[in-house]
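Single chain ahead, written as structure tokens, the form predicted alone.
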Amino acid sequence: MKKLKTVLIALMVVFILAGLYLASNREKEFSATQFLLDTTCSLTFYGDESREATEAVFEEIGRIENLMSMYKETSDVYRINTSKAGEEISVSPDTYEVLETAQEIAKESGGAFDITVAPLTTLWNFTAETPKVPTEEEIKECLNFVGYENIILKDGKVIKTKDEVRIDLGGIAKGYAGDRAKEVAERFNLTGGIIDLGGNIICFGENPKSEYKIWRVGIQVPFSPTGTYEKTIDIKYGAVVTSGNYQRYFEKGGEIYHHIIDPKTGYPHKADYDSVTVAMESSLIADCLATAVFVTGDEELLEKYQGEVYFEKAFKE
């Protein structure tokens, strides 16, 4: 009887040891939501360490709007669309990086990637409650002010070529977010995660719910509700990130008019697809790319930064 009693007590520790090595594995999974950067912002991480990442990861995400926000007048951005032409302008140095290599895929893509379309995309203004269709004689004056040639980098400054000349980072800042938010999250004692900045995923790490450790990221369906995939893809680290004409649109006289604004007619670009997603490991530049691919249509812009592009329809009715 002795013996029984020892062997019961020794399967309840057993139990409650399971139990509480459990509860300590669910307590390792820790998601959070916030909106920044225009947009919701999601984190998932798994770890000894997953609040304090989080809580980390969304500081580091508000300092990067404060240096790129166009309305915030404290940031880098605010200083340089107010600035004349001709006047030296000091960013920090994260401004700076983005600036480098937003110019360098402007280059690379021919100026279908250009942060100097913020005269148009405030004249288009998609999030206003009646957005309306421009007139040809509004866009062609912005169009004067429209060209990375006009923005000038030289030693941590900034100089434009006309007072006109205002840029709009929304194109990239996420994915220069999203790269500073995974080294971030990596100082920390995580075994994996991924980051959702409004459609820019970010991965890195294991992830626990896959048997082969690895993360799946569905291509949402052009205009289908959200969820909606035919396609996924698996990755163990990096950055998928999908620029789409369904994402902020409105419609006019039957016609669709999106936030994609090709910056050499100043129109909405139209395309026989409805989103480009890339899939690589610099979220950064995934972010510039998506949105000149998709100006282009250009996969070979890929080649050279070794990435993988995915076009999309939406379904046929």
Contents of the next structure:
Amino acid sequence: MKKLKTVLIALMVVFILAGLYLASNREKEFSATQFLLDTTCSLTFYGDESREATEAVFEEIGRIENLMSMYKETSDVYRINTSKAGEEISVSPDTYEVLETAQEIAKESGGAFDITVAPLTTLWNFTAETPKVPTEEEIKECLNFVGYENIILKDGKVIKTKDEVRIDLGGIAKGYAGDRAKEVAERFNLTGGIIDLGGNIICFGENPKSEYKIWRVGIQVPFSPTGTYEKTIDIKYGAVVTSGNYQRYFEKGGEIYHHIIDPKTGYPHKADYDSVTVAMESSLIADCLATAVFVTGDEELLEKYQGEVYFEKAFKE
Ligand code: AMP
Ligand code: MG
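Given the form predicted alone above, I would also like to look at the protein as it appears in the form predicted in complex with ligand AMP.
All chains and molecules follow, beginning with the one already shown.
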């Protein structure tokens, strides 16, 4: 009888310990969402310091937003946009790195990726409550100030060639933030994590919920409810970035006007696909290339930067 009691107590202890172990393991997963960089940013981290890492990563994304926002008067971008031609504007090393990459991809893509589209994105104002299609004259006027060669980079400083030139880092800042977010997260004791900056996905470490510890990223079906996937990409590490017309657009007279502008024409680029997804290690480069390839439709750049590209279309009705 005494023996049975001892066995029962031992079993109970084992069950309690197992329960505590599972509970503590579950606690090691931490997810949170914040609205930063003009988009919904969601983090899911696994490991002992998942909570602390989340806090630090949001802080880092906020720091980048403060440098690269077009609207915050203290940002590097605001100071560049309000500067006069020939004035030398000192910027943070973060902004300088983003500008160097933007200029490199602008050259490589023959100007399809071009941060000086700002006068056009402001004119089109896709997020306005009652957006309108600009006139041809208005677009022509803006095109006088569009062209990446109007931005000169020299020893950490930025110089414009014309007063009216302005930059918009909407096609690259999230990409940069993704790489920095991963770098900050990796300073903590984590086993893995997934960073989602409005559809820019960055993964690192192991996925505890997968048999092979890999991450499976779905490619959003354009114009379908968020989370509708037909294709998935399995990766261990790196970024999956999508540029899509469905992400920001308005409709007028049966026509869709979306936020990815062809810098040559000043109009949203019309294509027979609705999104371009780029998968590669660098989220910064992937972000530039997804936007560039949306405009050119040309996959060649992906070979040079060693990435993969996927074109998606909306479901046919
Ligand atoms: P993404 O979602 O990365 O393709 O970026 C689109 C955003 O980048 C737009 O909302 C604009 O702010 C900006 N943008 C639009 N057209 C271009 C372009 N051709 N090159 C660079 N940035 C662009
Ligand atoms: Mg982009």
